[in-house]
Structure formats: C-alpha cells, structure tokens
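Take a look at this single chain in structure tokens; it is the form predicted on its own.
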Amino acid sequence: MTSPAAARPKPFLGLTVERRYRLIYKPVVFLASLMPLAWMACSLFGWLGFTPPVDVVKFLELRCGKTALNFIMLTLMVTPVRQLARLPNLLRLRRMLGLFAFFYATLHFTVYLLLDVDLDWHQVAADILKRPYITIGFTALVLLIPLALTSTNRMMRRLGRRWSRLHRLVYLIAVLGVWHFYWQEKIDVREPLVYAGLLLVLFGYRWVRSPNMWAVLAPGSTRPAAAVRRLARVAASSALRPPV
C-alpha cells in the first residue's frame, strides 16, 4: 500500500510552490511589467526599427495612461482567475501588479506636468478645476496613492481589517479611470467602450460571487442597481459640461 507521503506529487522543478513564485514567477512578472515602458523607449528614440511618434508628448500621456489602466484591469482580474482556475497561489502577484498600475498612472501624470504644462501649478490647477476629464483621471491618481503606501506586509498587520476596506477603492479607481479615458479621447470612443465592458463583466462576477462589494459604490446599499443609479446621477449632472 502505498503511503501519503509517496502518493504526493513532486515539487515542479524541485521548488516548492513559494519558491517558484519567489524565483520565477515574480520575477518574470516584474520583467514582463516593464516591457511596456522599453516599447515606449524603443518607439520614442526609434531603436530596434520603431518609427518615432509625431506628437511625442501625446504618444507618452496616451500609452502612460493606458498601460495604467491595463494595469488595474489585470489587477482586478487576479480574483477571478485565481477562482475559476484553482490558483489560490495567483493572489501573491496582484501586488505587484497594482504597484506597476501606480508607477505608469504617475509616469503619466508626469508626462504632462513636464512636458504638456511645463510644470507650470498654476495652469495644473486651472486644468483640474475646468476639465472634468483631467478632474477625474487626477482623482483616480490620488486614490491611488494610499493603496500603493499601504501596499507593504507591515501595513497589512497595521490596519487589519480596514486595509480591505481601504484597497476596495480599486473599484472607485477603475471606473474613474475608464471615465478618464473615455472623455479623452472625445470623437473615436470604441476602445474606452471596450474597457468599459470588460469592466462591468469584472464587476458583474465580484457581485454574484459577493454582493457586498456594492457597498463600496453605494454605501448602505448591497444592489448592484442603487450604485449604478448613483454613478448615473454623477456622470448625468457631468455630462452637463462636455470635457474641454
């Protein structure tokens, strides 16, 4: 008969399940996060063939502010896939992920306080208060700097239960940045709509696999319809001003 201890798989590679995320994994992840800044470097002094951009300043806000936002859309896709997959272990990389949403959401903020503003405040602030678009994408930015400063262990210890309730402001975060990208770009709105989509499919399995998360949208409320309603009565009242 054979014993528990032989019936258990070997470890692939020879590492155990921690290790290979520590050592594979997590590095190729970080390595894969980066390779959308080298294709920006590569198109922007036009290495390897790329052909450089006409308006570089747009070229960098655009793909800055787009891989932001891939970034958040992976972010939140770690939870399904690790269910419906069985990958429990996945959880250890939605982290990083996070953290590389926060990186390019600031390169792109960047981009425009150096290049399209020429950090010049006070034309920032007159941006902030008369564009909704720039309203919008630069409160999503803000949002998302406590959720990158308590993204350490320690911090986890340190605020316990609120830390969850503090990183569910990723939903809030994505629907503004979709908002953002959506008002950018004015005249061809296809591919915002498309990340709207997908956003609402995401939204849609958090909310049978968990109604409460509804909450987050519209507070003491659990019915996806009262936070819909209230996202719809904000963009209804905004609406009324066309971006800029």
Given for the second form:
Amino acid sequence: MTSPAAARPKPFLGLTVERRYRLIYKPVVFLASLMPLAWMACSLFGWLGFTPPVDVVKFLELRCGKTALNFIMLTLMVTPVRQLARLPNLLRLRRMLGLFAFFYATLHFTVYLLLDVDLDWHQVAADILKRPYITIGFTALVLLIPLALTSTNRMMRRLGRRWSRLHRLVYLIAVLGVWHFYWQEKIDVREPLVYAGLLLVLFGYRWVRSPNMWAVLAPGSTRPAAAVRRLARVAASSALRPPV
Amino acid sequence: MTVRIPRIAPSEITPPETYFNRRAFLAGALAASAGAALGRAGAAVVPAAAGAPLVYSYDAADSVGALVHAPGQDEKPNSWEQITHYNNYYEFGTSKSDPSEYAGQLQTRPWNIAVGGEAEVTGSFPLEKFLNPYALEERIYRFRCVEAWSMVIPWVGFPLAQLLKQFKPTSRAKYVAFETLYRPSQMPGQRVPILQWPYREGLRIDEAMNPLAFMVVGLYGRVLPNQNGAPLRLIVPWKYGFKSIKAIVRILFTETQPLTTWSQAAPNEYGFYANVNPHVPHPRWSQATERRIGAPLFHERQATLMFNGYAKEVAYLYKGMNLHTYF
Ligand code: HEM
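Same protein, different state: after the form predicted on its own, show the form predicted in complex with its partner chain.
Time for the whole complex; same chain goes first.
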C-alpha cells in the first residue's frame, strides 16, 4: 500500500514546500532585494571602499527609479519562469517582488520630493501637470498604491476574482514605467528600448499562451487562418474607405 | 558699445589658503619647467600631461574675475574632484562618470588646429604655436547645464575675442564654427551614432567677440584634464553647457549659420542660441531652477538667472530678438 504522500517530491532538508519558502527562500530573496538599498548606502557614505558619487541626489533618484522598474520586470517574469522551468511554487515569491517595486518607487518619489525639488510643492504640482514624463511616472506610482494595499491574504480572499482583475493593472504600470524611463532620457534611449523589448517579450509570451490568442487579434476567431482572414478584411475595408 | 566686466579679486571667491599657496608653487614650477615658455611677459603653456600644473603668469590686478555675484547664491567654486568626475562628454560615453574613466586614453599631443573660411589668416597650426600669442588668465564662471544642474568653475585661458583678432575674420564672416576631434579609436563614444560625429558648435561673430567668451586650456591652475575638453575648449558662460565645445581641432569663419550637433539631433529641444533662460522651458522639463552640485543636500535648488547671471554683460546681443523663437 502506498500513501499519497510518497508520490510527492521528497522534502528538501526535511522541510515541506511551504516551510522551505517561509524559512529559506523568502528570507534570501528579501535580503537580496535590499541589496540595491545597501549599495546606495555604501556609495553614499563611502562604506566598503565605495566612492561617493559627485551628484548624490541624481544618483539616488536614478538608482531608485531603475530599481523600481527592475522589480516590476521581475514580478512579470515570475509567470513565464514558473511555467517554463516547471517551478509552480515560485508564485509564492511574487508578492514580495511586487511590494519591493512599490518600496523603491516610493523611495524614488521621496528622493525627488525631498532632495531634487527640495519640497517645493509648486514645482511638484507644475511637474506633474506640465511635464509629461513626470505625469506618467506619477500615474504609475498612484496605480501601484491599490495593488500594494490589496496585497494581504485577507484582501485577496475578500476580493476573490476581482483581485486578479485589479492586479492586471501591473501591465499598465509596467508600460507607464518604461515610457517614463524613455521620456526622461536626453538622447540616448538604448537602455529604455531594451526594457521596452523585454516588456514586449513578456507580453508576447502571455499572448501566445492565452487560450484564445487569435481572438485577441480578431474577436470571434479561434484559429490563425480565420484571424488572418478577418484582419485582412478589416484592413482592406479601411484602406478602401476614403479619407474623412 | 562697451561691456564692463566686474573686476572681482579671486580672493573674494576662492578659499585663499588652498589657492594662493599653490600659485606660489606654480611660480616656482615656471622656472623649473623644461617646456618652451610661450607668450607674452611670462605667460606660458607647458605642453605637459593633463592634470599637471599649468604654468601661467597670474597677476590679480590684471585678471578679470568675471563672476557676477548674485545675492543669496553660493558661489564657491566646485572642487577639482566634482569638476573632473561629473562630465557630459558623449565622445567617451553617455554616463557622467564615463569621461573621467575613459578620457585618459585620448592622445592630446601632437595636436593641430585648422583655421579656415572667411578670414585673412588661415592654415593649420600645432597647438603650441596656436596658443603662442595669448596671455593666460583665470576666470571663475558659473556653468549651467541644459539638464538643470550647475557648478562654479575656475577656468584658465584667454578671451575668444583675442583669437578672432589674430585670424582677422573678414566682413563676410557672420559666424564662427568649431569642430571637435573625430578619433573613434580613442573616443569610444564616437563608435555609437548617438549624435552626428564630429561634434559641432558655433557662435555669431558678435557673441564670439563678447569679452566673456573664453578659450580654455586649464582648470584650477592646472593643465585641462582630458575629460574636461583638453587640450583646448570653448566656454560660453551665458549659454547652456553643450555650446562649450571640447577638444577643438577646427575653427571656421562662415557667412551662414553653421550646423550645430544638438540642434541637429533634436531641433525642437535644442536651438542654435541655447542661452540660459529661466523663462523658456525645455519641452520636457523646466529651466526655471537648477541644482548646484555640491550645495547642502536639502538646499541644492536655486533660481536660474537670465543669461546665467551675465545679463548685464550680454543682453545687448539679443536686443529685439524673440528668445522663445530663437531659443
Ligand atoms: C511621482 C512619481 C514619479 C516622479 C516624480 C518621478 C520622477 C523622476 C525623475 C525626476 C527622474 C530623473 C530624470 C532625470 O533627471 O534624468 C526619474 C527617472 C526615472 N524614473 Fe521616475 N518618477 C516617478 C515615478 C516612477 C515610477 C513609478 C517608476 C518605475 C516604475 C519610475 C522609474 C524611473 C526610471 C527607471 C528612471 C530613470 C533612471 C535612470 O535613468 O537610470 N519613476 N523619475
């Protein structure tokens, strides 16, 4: 007679999956996620042989912004990695990554507020209203707030299916974040373009894996041939239509 | 028309103990130097390695300390470390630390400067010969970047107006154009087409004749470091930093307005004039204020002044011009 437990993978270090994540993986990822902060502190104070940057304010502001975006990208990578690498339990780390994105984005805004514009609320208001790249960054930060607030187990249970619909906002936030990154560059947009490319791959993966990927292109069609036909028909009819 | 430049003794601005001691030391270095002493009355440029002491005659009474004091602003010069480790010099990379990291590989000797176009005297000159006629002096100028940060920098050089007098532009010369060295083997940033290389800049002739426009060969009494534009760069203190072209190899007098690199790259964001102007924002950010690098952390921001605080000296150049159109 075999017990159902024997069919499961052998517990590592005698720990169940839950305990492994709680006692080992999560603390490790938590500490690793604090490394960007530690690096900033070392640079700032010249610890461990780091040299302080000439422009402390920009250094902190740009590092925090970049780190926030990196965590958003990591959050979006959880799904493809757990599916492709067959590591379903990676999902247990996603909430922490998302919260770190919020943490660094908040820090980024705090540096901007306290050190860059020296708490000049007029300038903050003018920036948010008149500088499109800041409008976009601000929108991304505001949208992150409900996601952070609803990240507790209780909120997940309470919201049920609405929770996953709400948290799809992260796709929009990621687009806004990359857009903000792109628009604040003076001329060299190579790096934001790399992020945009990565985002396209992440979105493309989800599209390819979605059960009704062709319906996204052309509502009502489930097979590629039908979708292409429908798209061609729409394109032809709009091309033949005289300009308004 | 005469332009009066306020004469301010550098002792008002620079921490005297660090500064004047070194001057005394430099005077000794002049006597000991093996390089050819050039120029008038002891003024000299020694073709030495970047960062080595620059030997020049310094006479406080004779110097034009063209730093205009603005009340309430901290006008202490930035440190050598700050000025040489926070640079926009895309020929070496787009990060602020790339120039100090990679500019060391640039060979600045031998160096030739070609002068051409609408001028009586033209030709190609080795740097030493090119610099021969000029007495060097120090100018402590504000430096305002289009990215809305600023520094205060003690440059060493000579007025651009004197250079113009040497080459005698003809009456047809309405502009003077400058070009940076193009040498991708030593300027790794030029291997990437971020901007159209080589870098080009230019001024109207009357702007170039303004006494504040300055040709620079030194910094803090030393030979200009490569990352700051060695061996020869321009400084136009009332314009955004990108006008102040570095590592100059060509000077051309022209009848028509020359193409300039940044206005070519993004004509709606960077104009030919690029005068510091708090009332004309960059399309993506405000120019009303600036962050003074090295100021106390929570008080780095200060108001940006019209023409970077040099309005009294340069505003006449733009009388009747719409500065929103000619930005
Ligand atoms: C109120 C919200 C925000 C404000 C006011 C803001 C403001 C800024 C400012 C002033 C810069 C520097 C621009 C420069 O000087 O070159 C910047 C850069 C940046 N921000 Fe934001 N931001 C906000 C939200 C965000 C959010 C939510 C993200 C990420 C998801 C983000 C990611 C970035 C990135 C990646 C950079 C560029 C970093 C680099 O160049 O290395 N920002 N932001």
